[in-house]
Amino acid sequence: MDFTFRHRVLILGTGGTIAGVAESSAQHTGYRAAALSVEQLVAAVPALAGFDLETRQVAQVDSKNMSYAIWTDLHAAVVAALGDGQLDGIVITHGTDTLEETAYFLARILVTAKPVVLTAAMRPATAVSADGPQNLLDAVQLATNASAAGVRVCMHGQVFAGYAVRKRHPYAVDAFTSSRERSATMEEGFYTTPAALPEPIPFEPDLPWPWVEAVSNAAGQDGRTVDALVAAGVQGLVVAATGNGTLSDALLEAVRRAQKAGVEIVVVSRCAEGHIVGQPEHGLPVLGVTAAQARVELLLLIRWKQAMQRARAAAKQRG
């Protein structure tokens, strides 16, 4: 592309396969993730010289080890950068293992008129056919497009809404898909209209993170896991239902007991593709996202309720 001016983009690095190295260029597994800095990733893509780029290493981890602390730091870095009126957009390099969770987390709490684009790679940087350089270039190009405002994931030439992306395959280069429609494609730097995003949940970084777990309906599921988690003090439960939201009788009874005990419940489909259509007979809250993303939703929802309770208590004390 021929740029008449240099677009300004901030790239925040967190590690992952995109920054991974292996002993052999033919090696696509068994590599060391999070070995290269974000500066090294940028230097490996000559086409990025046409942009005014800033880089910052927020974390350097294999994303299987993504933590609430890194999420909090990442959120703070993004919020601070969004206040820069000269910045066109933000790119976040990430590992693929928990990419759908971080994307969902940011999509549910950020209010932004600028693009915040997560990208990653399925092959390490040392692979003979590494996918990271093209993904990074696409992500930077996307971050300069004002019509892509909001949290997006840019992988293998496709753009997904941050709240709807999911990893469908453990190895393939085109490992990501969407629980709903694909937002757009990236071809030679061009991007089309994005999907709408839901209303964000307020986020207060100083609140404690609640205990939320996921359980799944399956043959022989009798609900004992739910009862044990409730007895141990779990605060939220994601129930991965079979088919279009179905639960065994025993599991449903246990989930209703959990609800009565004050546990927050949400139901998703355990199917790899698609989402629950309509409202199942059990009437439990349903989300059209992955179980991992639904867990993030409950984490944020419970923290928001805690914030509201704290605010009410403070107001009562003052009045």
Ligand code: SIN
Given for the second form:
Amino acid sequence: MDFTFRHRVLILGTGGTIAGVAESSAQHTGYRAAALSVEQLVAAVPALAGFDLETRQVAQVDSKNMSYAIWTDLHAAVVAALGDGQLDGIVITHGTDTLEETAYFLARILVTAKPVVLTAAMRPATAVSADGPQNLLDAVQLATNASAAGVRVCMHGQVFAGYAVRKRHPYAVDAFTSSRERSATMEEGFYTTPAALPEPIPFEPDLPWPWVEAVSNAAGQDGRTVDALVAAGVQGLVVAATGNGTLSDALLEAVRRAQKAGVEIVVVSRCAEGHIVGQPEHGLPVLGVTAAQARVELLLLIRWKQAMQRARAAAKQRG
Ligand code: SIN
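Having seen the form predicted on its own, could you now give me the structure of the form predicted in complex with this ligand?
Next comes the full complex, this chain leading.
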């Protein structure tokens, strides 16, 4: 007997490009939407074997033809499933064209303490780089996360509130955005909501402002700027790293020398959007803000450390 715990998720299929097939793997338009069954979509994602999945084909349409009758059936299927105490959450596969309407419809009528996650794809299942399998995996993982309760849309690694999602592009893989809040993300199976503000840093106006600079990793970056700044007395360094937090070998060595010399370091990504996912191998502290904001963070952090030192010294003097 298998006693392994597996999250239980119901997947309701309604069709769309996620279930679409084209004649050629190079084709992203002119395909037939709603051709594959929800079981076939699940079978195409080996990582889903780790979940206890139930599937049901509620409809099989190109979502340009979404109807009130399908909405009514979908609502009934979701409500029935929400009554099943063993179920962690529900995923609905859908076409992208009217996804925002179905998501809004469900968001306005469902009262749910579980995640109800809609997902879709911009490329047919036959495409050389189909987006559907990853979207489906993300959606199932999200559906097992009780903190994502409510109606959500999970697309291209982003999680949107069902009432605020909108399709912004007719072709791009990252075709969805939100009309309201910043979206949350699904990255490597982890659901991350927009970062809550950390605790405020106490601010003492009469302390001196430290010297903090920013350097960037780049082609040919040899770390000389870091050494020069340390020799000149810099107290904090923001390192705008490439991609997901990487530094050239020479820059990393220079940063380590700086750290040893007592310079406060923080690493951010130099990419225009997103943040460093996970902890890079170099182990340096990372922040998910811009380099300019990270510089402010270091200014405040160093000032706070100075204030603590001053308080400790005063306490010592008092005996
Ligand atoms: C549809 O909305 O069903 C077709 C288009 C798509 O899913 O991207």
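Residue numbers count along the first chain shown, from 1. Every value quoted in this text rests on a predicted model; they were computed, and no experiment measured them. The term rigid core refers to the most C-alpha atoms you can superpose between the two forms while keeping them within 1.5 Å.
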* Asked: Honestly, after the rigid core fit, is residue 279 moving at least 2 Å at Cα between these two forms?
  -> yes
